[in-house]
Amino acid sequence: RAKRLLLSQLFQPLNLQGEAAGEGKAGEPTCRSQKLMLQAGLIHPSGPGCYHYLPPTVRAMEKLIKVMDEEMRAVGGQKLNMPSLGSAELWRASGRWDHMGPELFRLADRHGKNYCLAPTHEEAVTELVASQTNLSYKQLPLRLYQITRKFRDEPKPRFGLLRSREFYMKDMYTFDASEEAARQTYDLVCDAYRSLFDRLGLPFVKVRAATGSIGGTVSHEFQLPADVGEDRLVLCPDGHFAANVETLNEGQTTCPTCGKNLTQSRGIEVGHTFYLGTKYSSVSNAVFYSPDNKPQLAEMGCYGLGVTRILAASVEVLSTEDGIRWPSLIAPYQLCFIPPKKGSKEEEGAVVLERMYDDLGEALPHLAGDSVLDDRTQMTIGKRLKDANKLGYPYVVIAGKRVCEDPPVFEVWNQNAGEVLFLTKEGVIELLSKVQVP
């Protein structure tokens, strides 16, 4: 039998009433996700743009990473892990040591050798592939990815995990034998990103984007429309065209396809894709041998997903002002059980609810570690239900007035659907059997 997870024992310092600590000095911009995540004990500030991710956030992040792994494996991705320290020589060779400017965290070791804390890994992965001296066309396409901590010396870190100096990213780097094959890979990875956001139930738009400091000739961003977003987007009302305003010609206000007026919106960038061509492979001489045994430069692409940014952006776009809503697939915990208040006339229902908790774990083992028992029985059910709403459990099971009936009837709140059901134990198990966890 799985050990019961008691809310009072979880390391999740709640501040559900007050102003969230570390929310920023007076006048500093904050946003819904930052406020809710601080109040719910999901993150705790440690310095400008740096946060402790507390256990519930790590649970959500691990679930999100599992979904990413599934989507990356489906397109032939192989997972690796590259060093966070990037050699200055490599970055100088690509020209980015100077081009990145003050956003690059730089440091020197005791021997005076210079490094950066990598914000991205194009140089490192290309050098790695270039070191395979007898790479054959038969081994391509090569699709390598990692999910690691990245660093960027943001001049103005803000909005919690939406713009921080230390963050998690999924970055994939692809190597193909021809431009045509590389563009097929590009479309394939974009489709995997679409699939990921669809599974999370996030309302994304894919927009034409500038290539920026990464470079290349084709680029798209995956954006979640949100008022707090830092990117300005233009969209055709019929869906024929979508772009970041950075890419527009001066004075362009109509859709190039249908001529309709473009509407403006703001967005949070959660994914970015680039077709790089031979920009990096030519610097490191990352070659493969063609069928007639001639060395050819690999055609590359790179593809990023902001892991911690997706967590915060999900909370930003799905939540209400006073309650977190997660994509149900990645909620830290799927279920909260609320027993009656100590001393209330339904108090004997506590035993019934605890039995229900244990039975559910046995009937649906995949939910055993995803269920929290709110054992703060000195508080009323109403107060704990309010807290559960703020914390964003997709389902809340309450031992209310009808728990003493025969058979006992539980009150079940489906938070994402906004409905309340009254179900017997069998009904609860049947309802929750449909819940998916990665």
The other form holds:
Number of protein chains: 2
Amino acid sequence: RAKRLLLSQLFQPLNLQGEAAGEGKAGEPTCRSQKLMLQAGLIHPSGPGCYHYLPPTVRAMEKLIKVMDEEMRAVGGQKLNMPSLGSAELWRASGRWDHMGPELFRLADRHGKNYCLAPTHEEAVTELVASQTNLSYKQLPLRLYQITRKFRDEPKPRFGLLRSREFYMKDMYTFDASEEAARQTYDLVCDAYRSLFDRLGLPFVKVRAATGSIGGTVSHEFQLPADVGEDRLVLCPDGHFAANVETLNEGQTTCPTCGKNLTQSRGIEVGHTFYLGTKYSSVSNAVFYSPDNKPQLAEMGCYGLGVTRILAASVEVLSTEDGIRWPSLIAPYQLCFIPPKKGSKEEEGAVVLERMYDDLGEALPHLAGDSVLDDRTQMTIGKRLKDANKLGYPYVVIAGKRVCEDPPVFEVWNQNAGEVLFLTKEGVIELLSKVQVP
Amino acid sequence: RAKRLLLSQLFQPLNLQGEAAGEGKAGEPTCRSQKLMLQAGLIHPSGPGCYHYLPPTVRAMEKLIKVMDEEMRAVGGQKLNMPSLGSAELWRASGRWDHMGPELFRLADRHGKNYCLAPTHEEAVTELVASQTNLSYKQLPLRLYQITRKFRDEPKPRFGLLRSREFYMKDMYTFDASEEAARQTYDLVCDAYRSLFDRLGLPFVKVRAATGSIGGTVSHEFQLPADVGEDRLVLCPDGHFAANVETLNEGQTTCPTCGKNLTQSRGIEVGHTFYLGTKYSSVSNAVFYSPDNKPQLAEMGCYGLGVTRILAASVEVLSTEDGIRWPSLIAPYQLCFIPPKKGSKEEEGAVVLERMYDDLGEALPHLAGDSVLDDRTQMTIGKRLKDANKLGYPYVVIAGKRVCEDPPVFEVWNQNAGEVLFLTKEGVIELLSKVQVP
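Switch over from the form predicted alone to the form predicted in complex with another copy of the chain, please.
So here's everything in the complex, that chain up top.
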């Protein structure tokens, strides 16, 4: 049988003190996801805006990455991986070496050559595609993406993984043969983003956005409404219009379509899409050969999803004040099993619960690595259930009073639905057979 | 049915010119893996010692990472992810801010605070574990690892991914309650490394090694013998002794066990293990509480595997002069299907081959995403087979002359074994059912 995952052996330090407990430095604002993730041993600060991602977070992140890979592959995305060091020449050519200002981390190598730590890769990918000197229109659209660590020297890193100086981003860059084709690509990738957020069960709005330092002519943000969000949004109550306030004309307070008053909201930006046109392809001369064999500049788009930010934003919008809730699909562990307290009168139920744990792993192998056994049997069931509630396992299986019945009955908490069921072993397996793991 | 992977649509620029073709800058040494990987569109240079990993390389890397994850999990490894920015204070405390010299990339943030781009994480992980103030001996051994991008400002980056300035490394850090336990951990992780290289089919030697800038008292390297390797090794012909020459006493030419003359070899270092003792735990005061509740310094070890280096080293030692060979388990794609040339007399066999492609994906779903259809039917089968040989698919399925027989017979090249088989559809599926994908 598969090795049991014992909670006591997992590296997830709980109940830490001081800054690590999510209290922040004196006077520093904090938010729910930051507090909860610090308290639950999901992240640990290493310096301003820099965090260790502890094992449960890596599990959630790898699941999220799998879902992103599926969505990107579904739109023909091909995954590559570009260097973090971006040369000053390359960034000067696009004008962004100066334009990005102090947000770029900069360094010189041992030969005095200057680099930035790339926050994004428009220049690099365009240069790469431009180096393919015989690119044909038949090879387009080209949709390249990566999921890597990015760097930004934030003036005010804060809110844990919501605004940090190192973060993971999924960034896609697309190359099309015409503006029309590029706009089709744009819509396709936006649909993939919708699909992703739908699968995660995250309420999002797609809003008109400013193009900022990336550039281009059309841009949208995918925002999760939340009070702690740094973006201010306006929404038409009938859904005709949604925009970041940055894009509004001065004094605009009504929907341009139906004239109704716009409502205000705050949002956490979790995705951003740009139609770039030839802004970058013209700098690097990224051309393809048309049917009549003429070189033509590729029409580009770029598309970002904040990987670590989506993790934190999910926790921010789904959690209760003292209990983390994950999108079920990407919870670090799907299940927690709680055996009886040592010395309690249900103690003999421990063996029954452990058998349940093993049998479930055999019946549903995809959940075997997703099930934790809370072996801290010196603690009451109640205390451990409280921890389980705090950590946000979608399901908790408890050996309560009825575990000694024949057949044994388990208490199953569906934490996301907020309901408790009493089920036999077969019932538990039946219930959990619907649980998906990416 | 699953979408077909058409070779013409894959981003893998072949036959590039100049440096990208693996010729190197004037006077720069090159090696087989560098040439082959550049020519095959697996990597593309972005600057000195920095490479884009193109889609097939990312596929191979993700497979290799899966195998590493399996091996690390099997020895109780828990995966985390530490920041790339390492603060100067932290690195000064261990003495390595100065000791590492110009190999550390260094930078200052917008507030003038100094950082390095971490090439390794002994300081960071020890600090992290030290922050868990109530660590009990019951929670040990603790075996933490990550697989992330690392940075080293090499004096002479060269040989493609064999010695680059950005690279991926799997680094594990272990914490034990006693020296004896730490040595058991050491042996266990070394066994996991053996298992990994065995599964990849890579011939390796484990040699006694110097501890260098990492420190500690015991160290071994896992080396792949290769002329281009930068390490010089000595081996006892009867296998009693193997060491990096750095560790030899002056004038030592015979095996300390059997007295036979040592033979010389060169090797590519692909793994390195260190027993660290308390070198780092004493700096960060990383303690655990013993059974009698006394704080005691943790006994540490650290263990590295070069992820991108293993990819290149595999290509280096397995390939022919003009054909890449991968360890089967991690080849970017397992299969290439070559339909007949357009206008040839076997042209009608194209449909038969495409059906073979689809049926295989249905019969063996784990290979569906691993099968490429070489749709460049304007080219002869011979030319495309030459490319397939160059790219190193473990299996190539060709619609040759006998595809028009009843039942159709396919020509199957097992490139790693160097043999050709003539098989019906059932035979092909039977043969390929043994192919593993991590």
